[in-house]
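Here we start with a single chain on its own, the form predicted on its own, put down as structure tokens.
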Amino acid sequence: MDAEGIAVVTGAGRGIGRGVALELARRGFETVATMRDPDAGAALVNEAAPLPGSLRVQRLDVTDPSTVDLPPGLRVLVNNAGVEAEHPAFEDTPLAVWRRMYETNVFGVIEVTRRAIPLLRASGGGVLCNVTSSSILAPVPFYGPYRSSKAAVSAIGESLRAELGPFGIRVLEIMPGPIATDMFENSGRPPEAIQHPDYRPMAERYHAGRQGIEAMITSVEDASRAIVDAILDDDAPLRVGCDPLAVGLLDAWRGQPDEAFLQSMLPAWSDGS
């Protein structure tokens, strides 16, 4: 697609949402920057001034449907809202966690999409992105709630590629790895699960094999242009990796069958080999 109109990205107030915002900016788009608390992108007007595109903030709480106004015009929507909790193992994992997920990473990208399908289809289409992550292919313990509700926009990206294609929007899922961010960094303490002394060796090994990936980071600047070289690029497959070690998974992950990608993952949870 051309780089041009109105493109719109969630949880744009830090990390990967705001980096998309900038570089859709610096492509030509004329960007709406959205966020809870529209304080947090102060200084990414001023930011964006230099670039060819436009920038704006403006408020939008996913899980609160009446700040959700997305604009006539639309092209591009990037549901890059998102939350992580604690990690506990899943006997210890109250629900009150699993729907506080979910209402931000499912209910919220269902309703902001919901709203955002007529004004794509009155444009004459665009590019529905959904952020998700390359955990989702992996069997990582200890994050049933997060991976879950990741694999459901994948599963709901999937429904809506056939439902959408014939009216020229494009569904496009962006599978990030360890990306330069708050919530990569956070990630990085050891999950709750390792207070369980069931648990326990099972969350040291995770833990270990966490700090391993530390050398693999990618900076919030680069996995951005990978995210919008995928959104102007009307070839691009449905699930894009921005990041070398994401790119790496998802090519193994297509490459094998689903059992035999699975156990060649799981010795390094189950006995540390």
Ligand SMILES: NC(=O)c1ccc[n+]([C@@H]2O[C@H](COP(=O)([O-])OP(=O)(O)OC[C@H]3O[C@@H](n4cnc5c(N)ncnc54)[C@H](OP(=O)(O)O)[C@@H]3O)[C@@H](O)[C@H]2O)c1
Given for the second form:
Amino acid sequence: MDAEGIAVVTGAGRGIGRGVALELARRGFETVATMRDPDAGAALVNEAAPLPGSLRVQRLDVTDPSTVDLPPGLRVLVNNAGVEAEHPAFEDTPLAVWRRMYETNVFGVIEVTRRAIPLLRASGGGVLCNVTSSSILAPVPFYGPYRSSKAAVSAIGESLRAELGPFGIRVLEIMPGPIATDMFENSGRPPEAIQHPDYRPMAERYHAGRQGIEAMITSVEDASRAIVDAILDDDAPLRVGCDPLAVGLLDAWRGQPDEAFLQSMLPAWSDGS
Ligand SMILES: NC(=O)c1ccc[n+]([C@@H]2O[C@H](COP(=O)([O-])OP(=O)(O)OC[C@H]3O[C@@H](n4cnc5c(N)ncnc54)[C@H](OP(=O)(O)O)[C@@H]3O)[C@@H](O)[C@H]2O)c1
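Given the form predicted on its own above, produce the structure of the same protein in the form predicted in complex with the ligand.
Time for the whole complex; same chain goes first.
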């Protein structure tokens, strides 16, 4: 697609969303950077001022439908807003944690997307870009709520790819690996499962492995360039990584039968018994 028309990004106050909003304006889009607290966008507006496109800030909380007000002329929606939470063992994870996660990561995406589709159709097509996570490819222990919320969006995207294709709306799923944001930094703590004696050894192994990923972090700027490249590329596949770790994981996942891929991952967390 050409870099013209209106692009909306959710969760653009910081992190990947902020980077993608700036990159969209850099390529020429009329960008609407939406966020819960518009005050967080003041510096963003200044940063975008010299860019070829434009950028304005608008309040949007994906969990509050009354704040979802998308503009006519919409050509690109980036469903980026997301949350991560604590990681106890599954048996210690209260329903409230799942509900909180799904409220933003699943129902928030559903509501914004539902509102966007008629506008994208009226524009003659465009791109619906969902930011999920490369973690859904790996059987990461203690990440059930987060990974399943992202996997739900992944499945929704597959259905929409079929449903919206005839209208010229291309669905794109970005599956980030480790990107240098607050979310990634916060996920560096030991998982709460470490407090349960029966899960402690696995939680410790998970945490030790997580330290190894520190060397593979990608900057928000590099990830954002890769994301907007994929938005503009009409031949991009449905699932795209925006950093070397995610690209490698996707390649490995595509190259092996499902069970063989899972078996290749599990030893990282089990004690081999
Ligand atoms: N960073 C990574 O390594 C990584 C890896 C895989 C996937 N991802 C995914 O990438 C996306 C962006 O993550 P990030 O790393 O940039 O995270 P981040 O730095 O924690 O930023 C999250 C963004 O989402 C916004 N948000 C949260 N709840 C919201 C709501 N109800 N309505 C609107 N905005 C909301 C936050 O706004 P506030 O400032 O108001 O809190 C913030 O702008 C997420 O979907 C995440 O799951 C990230």
